[in-house]
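In structure tokens, the next block holds one chain alone, the form predicted alone.
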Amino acid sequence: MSDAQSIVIAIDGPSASGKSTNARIISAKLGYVYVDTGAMYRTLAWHALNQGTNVTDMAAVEALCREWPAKLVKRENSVWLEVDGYFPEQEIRSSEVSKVVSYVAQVPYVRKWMKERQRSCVDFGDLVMEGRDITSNIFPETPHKFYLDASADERQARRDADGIEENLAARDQRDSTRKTAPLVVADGALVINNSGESPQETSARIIALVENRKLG
């Protein structure tokens, strides 16, 4: 299945801003495949700490993506990478994990890996894919474009309800400062700020307008 058969669905923004809980909504209502890209950044930061690598060494971490065992999977309605036939479905949502994962996502060589293989993932089927540079750099052609946003306090107060120790201001830094795909709101992207409100409102918000886009 090609880019133009497929229907994508892409959602960016910064940490905390409910992609992940809007997205799989969208997607479990409309029946498209999930796809969360984060998720793929977090298991190539969990591989390098098993591994002992230097997460602040780029060509180190270079060297680690050129040759690990990872491959697509689509499990269930989510598409996810395995490594050596596993998914780290509960350690990549550790500490350590989110504590060095940007370091890992600044590398340009890993954007250029994930970049083939996100873009790939049309050949699944219709897509709902949430990350930092979908709108920007992986599917910048999609009409289906959205940034999430909420409060830098109601962020916050949601990473630390989900028990993650994670300062989001200097991820946010290193995310939009970063040379390489940085975190942007793309040209064409509608920006939703959704401070106060419901995943549910957000998720039928964005919905009612992939709806009329395809009706137009």
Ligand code: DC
Given for the second form:
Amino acid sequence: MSDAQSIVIAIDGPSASGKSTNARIISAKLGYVYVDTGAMYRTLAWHALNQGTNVTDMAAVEALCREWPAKLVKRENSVWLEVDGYFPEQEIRSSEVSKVVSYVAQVPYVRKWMKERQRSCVDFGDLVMEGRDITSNIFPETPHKFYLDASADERQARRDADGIEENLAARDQRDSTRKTAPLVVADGALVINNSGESPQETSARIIALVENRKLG
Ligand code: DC
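Swap state to the form predicted in complex with the ligand from the form predicted alone:
Complete assembly follows, chain above in first position.
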């Protein structure tokens, strides 16, 4: 299904490990399309809250997703899901959505739905895609696989600095232990611990590795 002509840089890692910041810098520098797959799960979680769906009821979440008329849209070099032309960019970052998103993300049908759409993003061009299962499940065939990490204290401090009240450890535990496509270090993924490193340094390291592989 992957378009052989599209280059995919796949980045996974736990919450606040710097995935989004680095993926944005890399996509801007290389002119690739940026895909934040966490935003896609957050958009469904936001929709579930709006609809009054019990997010811990897997059958109810599956039923909601089956009827969800969301579409992939590319704007300003990013791809996201819109419903009726609307992307709830601010709303999906709320602590309410953060608290429930990993329940929605553990539903097998939801993961299948997301996988089909995430793989189809190659139609938009070369990609920097970040999430929890991009290296292991969505694009395991790409040679450009990175697993970002940072110490638990530093990640919690980064989230606190964003002004979002959240216990990251509980969400990371759910994301790493769920049955379908849990967060793991995929075969062939390079682990980059960026504790104490600036995004400029981390992204420059990743770009250098990608450029070297493309030449090699
Ligand atoms: O990266 P984020 O914090 O915005 O992701 C929100 C949640 O979405 C995360 O707790 C787990 C889920 N997620 C996932 O299961 N698989 C992905 N590829 C991306 C996110």
